[in-house]
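The chain below stands alone and is given as C-alpha cells, in the form predicted on its own.
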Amino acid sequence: MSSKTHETLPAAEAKTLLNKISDDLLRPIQNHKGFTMWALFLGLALALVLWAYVIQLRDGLGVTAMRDYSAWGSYIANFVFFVAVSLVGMLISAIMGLIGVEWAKPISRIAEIVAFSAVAVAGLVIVFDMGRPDRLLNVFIHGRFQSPILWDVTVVTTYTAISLVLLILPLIPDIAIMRRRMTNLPKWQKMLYDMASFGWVGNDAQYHALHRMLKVLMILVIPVALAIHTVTSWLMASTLRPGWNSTIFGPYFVTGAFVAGTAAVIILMFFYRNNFKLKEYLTDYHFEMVSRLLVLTSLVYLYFNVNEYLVPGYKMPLHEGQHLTELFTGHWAPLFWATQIFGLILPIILLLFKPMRKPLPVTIIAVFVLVGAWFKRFIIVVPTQFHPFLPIQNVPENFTTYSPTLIEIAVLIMPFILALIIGTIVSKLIPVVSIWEVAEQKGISREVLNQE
C-alpha cells in the first residue's frame, strides 16, 4: 500500500466526489438485488453436499473410487487447487503493494478475498479426504518435523491468519466510513463494526501505523506464501514415485498457482463490475493490466511446464517413461492435452491480441484458465500412482482404473461451496473496492475522507 500522494482537490467538490465514491461503493451491502436468492442456493447446495459427506463418514472412504493404488484422488488435487489459488493475494496486495503498482490498488481487496476464502477452505479438504477426520489433533500432538505432512499444516494455518490480517488491516479506514455513513444497520452489525474500525479516527499518526504495519505484513506474506505451495510440493517431490520425483515442483507449483489465482481475480472482478455497477471502479483499463499479469505469469508457467516434461522425456527411463507415454499417448492424453492447450497455450496466444484483454473476453478465457488449473492439478495427483515400481497384479480390476463416485464428486463441490458462501459474506459486510484508497488516488484529501 503505497502512500504515494495525489493532487488534492478542493474541499467542496472533493466532498461531493466522496459522497459519490461511498454510495457507489456502499451500495452492494445496504441494497443488493438478488442477494436473498443467492443465499438461498449456496444454503441448499451445501445442504446436499454435506448430506454426501455425512454418507462418507458413516460408510468410509469406500464410497469413493480412491483405493490402494489411487489413494489420492481428487480430493487432494482439490487441495492443491485451492493452496494454489490463495496465492494471488501475496502477488497482487504484497508484491504490487510493496512496488507502488497503483493500478492494482482497487483490485487488492479482491484478490485478499479470493485469497483468504481459498486458503480458508484448503485446510478443511484435508478433513474430507480423512476416513477418521476425529484423529485431525494427532498431527498437531504427535506430528513429527520431519513429516512434510507437519510442515504443510505449519504453513496453511500460519498463511490463513496473515491472509486475513492482511483483509482486515486495510478495512479499518473503510470501517469508519460505513460506521458514520451507514446509519440504519441492524444493531448486530453495528457492533461489529464499531470494534472492527479499533477506534480509527484517521489522524496522521494512524495513517502512519497502518501502512507501517501493512509493509511489514506484506514482506512477511511473502515467504510464508512461497513456503504454503512450496511445502504443497513437497508432499510429492519428496518421494521416488515417477512423475513426482522432481527438483523444481516448488517453483513449478508456485507459478502455476500465480496463474491460477490470477484467473480466479479476473473472474471475480467481472462478476463485481457488473452485478455491484461498479465500472467507474474496476475499469477497462485495470482488466487490460491484470490480463498482462497472466500472460505473464502463464508464460513463466508454460517453462516450467516444459521443463518438467521435456527433461525426463529426454532421457526416458523406463518408469518415467510409462508415465510419460500415459500422459502423451495413452489413458490419459486427451484430458492431458487438453489442459495444456484450452487452459495455457491458447489462453496465451489469444491474450496477446488488446480486444481479447477487454472484460467479457478475458473473463471468458479466465474461466478456461482456473478449469484448466484445477485439472492439472488432477493429472499432477492421480496418473503417477498408476505406475508403482512393483507391478500391480493379484487385485481387483477397480483398484487398476480411477474415475469419481457420485458421493465423491458432492464432497469435491463441498470446498466451492464453502468458498462462495465465505466470498458472499465478506462481500456482504464490506465494500470489495477499498473506498479510501479510491478517495486518496482521485485527490480527496485526509481531512475530507474523515469528516461526520
Contents of the next structure:
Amino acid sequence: MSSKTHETLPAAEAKTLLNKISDDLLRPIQNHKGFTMWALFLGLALALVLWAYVIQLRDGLGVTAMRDYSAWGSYIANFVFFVAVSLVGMLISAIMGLIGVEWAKPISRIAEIVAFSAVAVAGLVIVFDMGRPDRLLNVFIHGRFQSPILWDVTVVTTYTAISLVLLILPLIPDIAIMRRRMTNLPKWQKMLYDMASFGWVGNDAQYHALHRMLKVLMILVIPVALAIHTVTSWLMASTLRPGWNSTIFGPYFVTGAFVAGTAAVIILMFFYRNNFKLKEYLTDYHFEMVSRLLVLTSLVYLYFNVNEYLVPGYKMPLHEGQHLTELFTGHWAPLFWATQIFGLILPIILLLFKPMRKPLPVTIIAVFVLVGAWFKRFIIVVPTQFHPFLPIQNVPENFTTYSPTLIEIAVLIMPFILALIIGTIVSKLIPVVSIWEVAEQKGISREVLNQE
Amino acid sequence: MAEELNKSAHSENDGSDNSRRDFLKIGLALGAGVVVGGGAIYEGYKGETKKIRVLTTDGHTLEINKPVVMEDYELKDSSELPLSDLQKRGRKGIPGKKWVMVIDLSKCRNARKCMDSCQAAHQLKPEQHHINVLRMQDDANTEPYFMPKPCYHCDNPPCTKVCPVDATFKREDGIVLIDNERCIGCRFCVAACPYSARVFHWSDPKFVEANALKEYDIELNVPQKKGTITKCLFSADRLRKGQQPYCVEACPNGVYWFGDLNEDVVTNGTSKDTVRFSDLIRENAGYTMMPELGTKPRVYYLPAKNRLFPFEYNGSKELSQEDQHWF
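Just the form predicted on its own so far, so send over the form predicted in complex with the partner chain.
Time for the whole complex; same chain goes first.
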C-alpha cells in the first residue's frame, strides 16, 4: 500500500467509471461460458490421477522408477517446484507492495492466487512421496526438531496461512462492493460474502486498520517466504553428497523461485486478460513491466548458476567432477543444456527486445521458463544421487538409471490439477484484479467507492 | 550384612526423609556396607529388589542386589517378549558395550558368504544389501581389491540427524538401528548417508504372508515392511545372545574381527582368535572410510597388503571398464 495520492475525479464521473470497473471485473464470476467443460475436464483428470495414486498406495513406491540410488525422484522435484512457484506472492505483493510499485497493484492478487494454490498443494506433494503415508501423524507425535523436514513442515504451514490471509484481507473492500452489486446470487454465496466483508463500510478507521494489518503481514511474509525455500534447499544442502553439499543452495533456490513464480504469474495474467476480457486492466504496460521483472530475476538466477556449476567445474573434485561431467557432456547433458538454454539464457536474450515483451510473445517465453524451471529442479534432485562416494555395484540395471514411470507421471500431475482447481474456485468467487485498488489508482474517491 | 541393610532400606522406604537420613547415618557407621546400602536405597526407591550371586576375588560366592542396568527384558530371548519390551531394549542397546568391527582387506576374495548369510537372516531380496562386497581401486596404478561394506555405525551419523521421527537412532552400545514400526518412508536417511548403506523396501518384502502374525524384532528388523528402510544392524539380535554377527560368522577367509571397544578385544569370526583391538589396528595401519566427512565410523579397515591371493573378478585380474568409472 503506497501512500501516493491520486488526482480525485468529480463524483459523477467517478461513479460512472466505478460502475464500469466493477462490471468488468465482476462479470467473469457470473459468466459461466466454457466453465462446465473446464470443470468436467478437471474432475476427470483428477479421477484419473487419483486412480494412479491408489495403485501406488496398494503396491508401494516400487511402481515408480525410484530405487535405492535415486531414492528421491520427480516427486521431490515437484515439491521443490511448487514451493518455488509460491514464492512469487512474497515478491510481487509484499516486496513490491511495500516499496510502492504502482504497476504491480493490479497483478498482486494474481500473484497471491498463484502463491496460495502452489503452497497449499506443496505439502500434499510430500505426502505422495512418503513410503508410509498412513504414518503421517508420526511427524507430529514423534517429530524431532533436529530434522530439516520438521523445519519445512513448520514454515510451509506458516506460509500457507499467511498467504491465505494476504489473499483475504485486501479482498474485504471488494467483497463489500460485490455484496452490494451482485444481487442475483445463490444463497450460500450471498452468505459467504456477507461474512467475508467483515462489516466493511469504508470509514477512515477501517482503512487505517486494513492498511496497518496489510503492512505487518507484508513484512512478516518476507522472512517466512525466504525460509520456506531456503529450508527446502537444505533438504539437499544439509547432506554430505557431492553436488548437494553446497553453501549457496539457499539463495540459489530463492532466486530460481522468483523466476519460476514470475513466469507462472505472466501465464495466468495472459489467461485472465483474454478469457476474462480484462485487456483494460492487464495492459501491454503491465506485461512490459512484468517482462522486465522476469529478465531481472533471470539474470540474478543466471549469476547463481554460474557460481553453482562453474566454480566446482573449474576444480573438478573426484565425485562432484563425475557428476558435473554427466551433466555437461554425459547422460544428463541434453536435459541440462535444454533447461539452461531454453529456460534461462534464451528468454533473457529474447526479452531484451521490446516486441518480445508484448503479451503473447512474453507468455510463450514464460511457458518455456516455467517448464524449464520444473526440469531444473529435476536436474538438481536426481542426477546427484547416481554419484555417491562409493561405487554402485551388485544391483540390477534399473537401479542405475531413472526415468519416471507412467503411474509416477500421473501422480506428479495431480498437484498441478489440484492447484488449477484451487485457482479456478478462487477466480469464480472473487475478482482477480482488485476493484478498490484500481479505483483508487484511477482517482475514484473512497466516498464514491463505499457509498450506496 | 547386605541382606540386613536391604531389609532396613525396605522398611524405611515409605518413611519420611528424616528416617532415611537416620538410616544413612547407621549405614555410614557400618562402614563396609556403605556402597551396598546406597544401592539398596536406590532399589528401595524402585519398590523391588532382585538378588544375584557373584564370585568374589577370593573365591567365595556372595549374594548382592542385582545391578539396575540389567533387567529381565534385557536377557530374555526375543520370542518370549512383547513388542513394547523388544522396542524398549532395542532402543537402549546392550549395557556396557561399544561394538566395533575390523575388516581385513588382505583376506577378502569375494566369497560373498557374508552377503548370503546376512540376506538370509534379514529376509532380504538379492538386490538388497546390508553388506555389499565392492570392487575397489584407489588409482590406475594400484592393485584392485575387494571391500566388504556394511553400515559403518558412525558415532556422528548423518542419517539419524535427519530422521524426522526418530525412527533411526544411535544406541548406547554404538549401533545405529531402525524402527520400521515408526519409519514414515521419507528416505531422507538414504539421501543423507554418504556411504549408501541404506536400503528401501520399494515393494512388498519377502515372506509377507508367513510373517503376518510375527512380532516385530527391532534388533533383527524382521518382519521387513513395505515402504520402510532397512540396513545393517551389526546383528544386534546375535550380540544380545552373546554370538557374533551373521556375516562375521559366515566368512570362510578370516576377513572379519568383531568385538567390544570397552574391553579393547576383537575376535576373528573364522579362526576365533581373540586379540587386542588397539594392537591389531596399530600393527596393521587400520583406518576408517573417508574420515574427512567427520562421520566417525565404528568399522575399521586393514589395508590390502601381503595378500594371500590376487584380485580376480569374472576371470579378469583388472577392474572392468564400468567399475573403473568410479575411480
